[in-house]
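Next up is one chain by itself, shown in structure tokens, the form predicted on its own.
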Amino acid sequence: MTTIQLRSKSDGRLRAGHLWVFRDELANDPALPAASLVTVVAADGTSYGTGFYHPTSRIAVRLLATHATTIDTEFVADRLRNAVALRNRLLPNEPMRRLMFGESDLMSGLIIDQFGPVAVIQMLSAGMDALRHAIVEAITTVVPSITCVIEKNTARVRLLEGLEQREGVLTGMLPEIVESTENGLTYMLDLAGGQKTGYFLDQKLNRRVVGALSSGKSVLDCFCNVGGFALNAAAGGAANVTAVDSSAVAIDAARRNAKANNLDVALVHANAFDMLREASHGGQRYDLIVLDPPSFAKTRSAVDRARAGYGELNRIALKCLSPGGTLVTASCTQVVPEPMFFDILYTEAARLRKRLRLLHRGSQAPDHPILLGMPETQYLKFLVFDVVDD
């Protein structure tokens, strides 16, 4: 196994628990193919363990273990057993859950989501892509209730690792629609055609919060996807619920899920920004508005654009709230940290001369655990405010 040495005084992040070695931190850059297993040592000889090397990516090494070891099927299975045990402890009896959350489960670049008998995997690094068969074998061994494994490897980040975008069934038979449950609601999911792994599991607990706040209220769910927040609002006794998404596929899925639960949700195929503007100009008001947009920025170079997008979105939504209404606003943009998100909301509320009172502060569900040494694993901000009237 090749040993890679770091430049002097470049191991501070690794000492604090970070798992990525960047290319400009290397003292030597060996001529090795992608997914080669290497050991990493500091300039003073301190070992930081074993990881997968990449010859061109900005992330030169993704660390997997603190010691020299073989990365094989048994290694993957052992990591998965630990990850599943954590989920069983935190979210017992949940048929839909994230089984593996990359770096937080010490498997950099690997995502595994479970939807009942189906597992959906994303391999975002060359090292994990090389372990594809071992990952499938580990899943079916550790979680025997999973009878089908599919890959949804369409993320653009794979291109940075020199990987093709690929999706399809890896083992078993994938039903056209997979039926599962969350928060007591039934979901009929098209895992092959859905976004990312098929459903956004990170908002699981936050959807419960919206359900608890919705009784008797008129609710607008923006960027509704397959209807998660809207369904929880309707099940929570909302007077009426409107859900909007720019994707016709998402609206069809939300309609299917509303029907499966016998819930009344008005579904609108439209751009959420446009609908909010029209509501503002037309005097339409809602008691509770949910804003859960897709990521506005993937890189730090796009932060200014993200700030502008979040600012405009929340400003228009505040104009559409009834007196004393509730704003539920989220950001999954990792490069917009929570203090910046608060600042955006403060700025927009001050511009409109509205007082916001924080009622609830949430994050990603515990099956998306945060590794303290890696701020990249903490991405979801979920805030609930009411508008304070004199």
Second form
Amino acid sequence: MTTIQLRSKSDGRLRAGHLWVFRDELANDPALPAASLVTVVAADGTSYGTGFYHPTSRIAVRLLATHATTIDTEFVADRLRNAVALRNRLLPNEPMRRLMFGESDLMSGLIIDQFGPVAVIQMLSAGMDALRHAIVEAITTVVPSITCVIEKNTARVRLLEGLEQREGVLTGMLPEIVESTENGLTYMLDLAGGQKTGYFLDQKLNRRVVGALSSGKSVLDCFCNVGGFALNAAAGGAANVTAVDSSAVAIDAARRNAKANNLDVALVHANAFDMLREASHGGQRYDLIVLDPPSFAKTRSAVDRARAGYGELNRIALKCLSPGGTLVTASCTQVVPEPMFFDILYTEAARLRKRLRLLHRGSQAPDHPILLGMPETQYLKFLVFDVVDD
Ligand code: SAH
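Moving from the form predicted on its own, what structure would you give for the form predicted in complex with ligand SAH?
To see the whole picture, the full complex is given below, headed by that same chain.
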């Protein structure tokens, strides 16, 4: 195994538990093939363990273990056993859960979501891509109730490691629709056709918060995807629920899910910005509005665009709230940290001369744990405000 030496004083992040070595931190670049296993040593001789090397990505090494080890099926199975044990402790009896959250489970670049008998995997690094067979074997061994594994390797970050877009069944038979439950509600999921891994598991606990706040309210769920927040609101006794998404596939899925739960949700296929603008001009008001938009920015250079996007969205939503209404607002990009998100909301509310009061502050569900020392693993902000009227 090749040893890679770091430049002097460039191991501060690693000492704090970060798992990436950036290219400009290498003292010498061995230019090995992608997915080569290397050990990383600081200038003062401190060893940081073993990881996967990449010859062109800005992330030159992704650390996997603090000691020298072989990365094989047994290693993957071991990591997965630990990850599953954690989920069993945190979210027992949840058939839909994230089993493996990359760096937070010490498996940089690997995402595994479980939907009952089906696992959906994403490999975001060349190292994990090369481990594909070991990963499939580990999943079916460690979680025998999983009988089908599919890959949805369509994330654009794969391009940074020279990986192609690829999706399909890796083992077993994928039913056209997989039926499963979350928060006691039934979901009929088209895992092959859905966005990301098929369903956004990170909002699981936040959906319960919306359910608990919806009784008797008129609720608008913007960016509803397959209906997660809308269904929880309807099940929580909302007076009426409207949900909007710009994807026709998502709206069809939301309709299927509302029907499966015998819940009434008015589904609108539209751009949420346009719909809110029309509501604002037309005098339509809602008691509770959920904003769960896609990340407006993935890279630091797009921060200004993200600020503008969140600002505009929250501003028009605030205009559509009835007096004393509730704004539920999320941001799923780690380039907008929570203080910045608060600042955006404060600025927009002040502009409209409205006072916001924070009722609840959430983040990603605990099956997406946050690794301190690795800020990239903390991405979801979920804030609930009421508008204070006097
Ligand atoms: N709230 C969802 C997840 C939202 S993901 C849940 O609980 O599962 C973001 C969604 O926004 C996607 O479904 C995407 O189709 C939709 N979307 C993206 N741009 C949009 C726009 N301008 N208007 C409405 N929906 C949009």
